[in-house]
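One chain comes next, on its own, written out as structure tokens in the form predicted on its own.
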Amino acid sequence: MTPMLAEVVWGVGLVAWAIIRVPHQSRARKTRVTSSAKTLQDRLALLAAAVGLCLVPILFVATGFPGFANYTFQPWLGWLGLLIELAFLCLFYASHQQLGKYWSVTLEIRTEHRLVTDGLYRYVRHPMYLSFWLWAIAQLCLLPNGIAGSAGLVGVATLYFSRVRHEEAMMRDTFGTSYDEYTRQTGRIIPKPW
């Protein structure tokens, strides 16, 4: 793999992410929200993820900035990045499909919301966050720049660590002991070994 091909792979992943996300966003707008925990902190965390996974790497790919943080591209890392990006896209797509009308960008409970515990959700409570971690790792492998490559990890960490506790509290408030039982059986983003 060459550095240019790695950048193309990264760009295709970004476009594929948007293609997967847009129809679900349109569908989500049609389902009434009954409870929302939108906060400034949540919006800033989403912005951090967007900056880290989209804006900083787009700037790097388009202009080479910040060139001072470049390091030697390793073809094996590019191939690894491709595999991780494919895993990210498969997981991202499947988690959207399995959540269906209950998915939203922000922390919301929708009309007739049910707790999804099958498919990927049988193993982990947050496969979509796991997909974002994979996307960030793929970016690190594909873009040989200390800032652009690692910006995704910073953005995803900001989103995940500022949001997951609030999201789980909202689910616990909505589903009560059913959610508590579900959390005992599943890991947040890594399946439990038992």
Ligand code: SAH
Contents of the next structure:
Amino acid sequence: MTPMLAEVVWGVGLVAWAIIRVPHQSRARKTRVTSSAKTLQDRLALLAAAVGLCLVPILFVATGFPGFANYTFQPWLGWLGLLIELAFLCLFYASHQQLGKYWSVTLEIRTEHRLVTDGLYRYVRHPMYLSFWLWAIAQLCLLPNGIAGSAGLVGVATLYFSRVRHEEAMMRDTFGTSYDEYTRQTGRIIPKPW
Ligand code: SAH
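Having seen the form predicted on its own, please provide the structure of the form predicted together with S-adenosyl-L-homocysteine (SAH).
After this comes the whole thing, all chains and molecules, with the earlier chain placed first.
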């Protein structure tokens, strides 16, 4: 793999992410929200993820900035990045399909919200966030620049660690003991071994 091909893989991944997301985004706008736990902190965490996964790498791929942080590209790391990028897209697509109309970009409960506990959600409570971690790791493998490569990890870590407890508290308030039982059987992003 060449550095240019690695940038193409990263760019195709971004476009595929947008193509998968768009129909869910437009359906979410039409599905009524019954309660919302969105806060300024959550908005800022989303912004951090967007900057790290999109803005910084787009700037790097388009202009080469910040060139001082470049390092030598390793072809094997590029191939590994391609595999992780494919895993990210499969997981992102499947979690959107399985969460269906209950998905939202911030923390919201929709009318007739059901607790999804099948498919990927049978093993982990946050498969979509797991897909974002994979996206960030793929970016690190594909872009040989200390800042642009690692910006995704910083953005995803900010979103994940600032959101996951609030999201689980909201789900517990909504679904009570069913959610407690569900958390006993599942891991956050790594399945429980039993
Ligand atoms: N954390 C999940 C979902 C991200 S989308 C994941 O990583 O796959 C965020 C929205 O999904 C939240 O507002 C919440 O209402 C909804 N949600 C999260 N887990 C859910 C579940 N198991 N069943 C139904 N809705 C869920």
